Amino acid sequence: MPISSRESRILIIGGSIAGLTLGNLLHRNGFDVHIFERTPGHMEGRGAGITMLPGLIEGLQAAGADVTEAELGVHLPVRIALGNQGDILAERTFPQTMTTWKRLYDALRGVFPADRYHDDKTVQRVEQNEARVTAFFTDGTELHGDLLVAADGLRSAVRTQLMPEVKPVYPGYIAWRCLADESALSSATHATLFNRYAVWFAPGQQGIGYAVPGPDHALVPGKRQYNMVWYQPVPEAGLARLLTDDDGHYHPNGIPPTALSRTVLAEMMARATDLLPPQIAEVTRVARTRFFQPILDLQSPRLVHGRIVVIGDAAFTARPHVAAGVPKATGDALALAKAIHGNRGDYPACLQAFEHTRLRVGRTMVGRGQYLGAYMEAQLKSEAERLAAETARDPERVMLETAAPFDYGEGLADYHARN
């Protein structure tokens, strides 16, 4: 069936960055598009920090968000490598802007029609034939469309139905994340950390930290926040304990910050004091929010399944060292919008090039994350492998490669060139 923006209904499962970017792009081109998000109300994203890599701001603007980089985040002119005694091992000019997931989400949600964003809607299964695709929801409703896009994240229900063999792989370490109010930091710690992007080092440990907008997107000095990520080795067998709350309830898909065991938190704080640079240990002590995530790799062998397309973290999840999850989500959305809008033939034909290109991007990004995370992955291996990883770890190189611009393939420039 030919593609017509006036006739085609596109269903997007998942209302985070990938789903909202795509929804806005398609809506602006006249498509009948609807987004279905399982979370009720506005999503919070747990305050996760985001590095604004090249192309991200242009992607937001292409999706209709009237924003500038200066409005979105905190500008940091330099990077430092911080040793475990709190000493600065290296410093380089490296200008970047840091923001939060919530700031980007609000910018995209604010320009998408409210009557086309359906929250508290959990997809149960999908079915398709040659003419259409149907989404069945747990509340008993069903909706037909010409195309369905699965943008429902790492635990994608749609991907699980289509490719049950594709599962996340745990490489042996977690990321503790802490968010502290700027006003809670001591003057000495503030002076070292707040106007710099810090990559810090300790034996068997590694992490990053940087300033982000405040709880209400505030950019005023004194009202901002400090975001810290601490990579820590944890055997897979030890994850269950961390994911179990004080009432004995196990949270296999991630434990909410408020449910973290008091014992687990106390142990984390003690380890921070013993192991981390003193400035970073202080951040963990004064943090307003603390949570952790198991680091995972996920790769899909296919993105297109007839009238169903998988994008964003539902398709590929890379380790946070690359800081490219949000830019990749935006890139997937831009590439898919281009494929749909730029081809007036059958859906399978116009999606073939999209799949080829974005598979390459996803695989490259996951591989890049594995390269950047090799030191942490070595911590649960043999003594020889740990020693080799320690010997090879160069703080200045790690400082310059972490969350840095990297050519993952076709992206925003190509979208603008062809549209």
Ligand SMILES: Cc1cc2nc3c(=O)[nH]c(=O)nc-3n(C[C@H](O)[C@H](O)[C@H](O)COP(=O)(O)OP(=O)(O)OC[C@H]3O[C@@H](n4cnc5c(N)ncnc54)[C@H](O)[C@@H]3O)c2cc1C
Given for the second form:
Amino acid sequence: MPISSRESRILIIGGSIAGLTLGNLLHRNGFDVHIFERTPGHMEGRGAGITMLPGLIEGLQAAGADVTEAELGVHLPVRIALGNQGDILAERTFPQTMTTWKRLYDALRGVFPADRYHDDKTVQRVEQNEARVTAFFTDGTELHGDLLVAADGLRSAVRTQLMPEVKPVYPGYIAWRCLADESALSSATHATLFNRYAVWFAPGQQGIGYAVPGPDHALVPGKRQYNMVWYQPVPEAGLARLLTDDDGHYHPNGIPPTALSRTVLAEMMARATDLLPPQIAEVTRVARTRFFQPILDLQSPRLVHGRIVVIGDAAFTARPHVAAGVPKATGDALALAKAIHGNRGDYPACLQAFEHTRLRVGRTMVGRGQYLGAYMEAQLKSEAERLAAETARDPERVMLETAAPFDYGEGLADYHARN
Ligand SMILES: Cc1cc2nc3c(=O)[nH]c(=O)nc-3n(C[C@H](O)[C@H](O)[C@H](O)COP(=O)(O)OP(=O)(O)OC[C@H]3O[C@@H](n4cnc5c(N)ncnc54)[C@H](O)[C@@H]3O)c2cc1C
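We have the form predicted alone; now please give the form predicted together with the named molecule.
Next comes the full complex, and the chain you just saw is listed first.
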């Protein structure tokens, strides 16, 4: 039975971009909303640059973050394709703003009521019946709600409980990520890289690089950072070595940057010097932060399970080539807030249209990531497949398609109106 928003308690698991965007939207609409985040304290950056794709700024503003695109990031007017000798293969006007995960998190967290954000709180499992849903936490506490939203990321405990068959799929390559202070770059490298979004090429390798705000969100020249992503083929059997630290501890769900083995890091930088454009190899050497993530595809067949909804990376995770994780998380939150608000809490019924639309967006996004990652995926396949991928690789096309606006089924009307 529909109930008023004030009486309706919504539990959000995961206090990152998806959870905070949704939490803010629902709080502003008068719902009794609580966010539960397992990380203690204020979360730190992930060393990840974020492309401000269409819809993202509108989502942040709707969630109450008082920000403009210009304040959020570094504006880059041009893209270049860089060959492995450091030569510019192509150049095109392609205006985009680049920011960081931390900048967005701070903007969203800053406007969410502190007494409704519960950090150091990990959900272990959930239960539901026709009347309510209950979250059970690892500290032994439990809480009831009318709706529970799983925004708990790629390794979502809630999704794993509801859909244990849904598992991330590894397509055979990783992404090294390096973050360097602007002031650490040589003047020649700075001149080539800093004011342009670079998509770069080397045999069997590919990557991107672009400027982002500094550690304190600084946008002033000299205080910004350079963010680099390097796609490198690694057989699945080779991952364990990369995920093992110098003390022999294995980190199956991701190794912290500070725990990376010194040998693995030295090998990475030596390979970069041998293979990559010299400007990019320099970034690997002078970087302040270096880490890697295995590339993964994740697709959920359903988003709605009675009074439980799965959104953001917990529902779909696409390869970074699309740069759409954050815009998609924001879009999920906007669509869910609209569905809930428009129907005043008639939960299972009001979520059908939401699920239909967002499943389509998620599938399209994962498919787009697979298309853009096809060259890298071919690298561990037969010689004929590698040759075919090499022949099909067109630097100018890759430069224009990577992290570019794409219609995932939400429409790009706003974007085209603005540009
Ligand atoms: C290294 C890296 C680089 C990335 N680069 C980009 C990029 O360039 N562009 C882009 O758009 N996106 C990028 N992404 C993806 C982007 O960070 C996510 O899409 C975005 O943060 C939205 O995700 P989310 O909020 O759904 O999940 P997440 O950001 O993964 O957040 C999930 C949250 O849930 C919490 N949590 C997990 N389990 C529990 C539990 N049991 N109980 C309570 N809390 C829990 C986690 O601590 C986390 O804070 C990157 C991600 C990573 C990891």
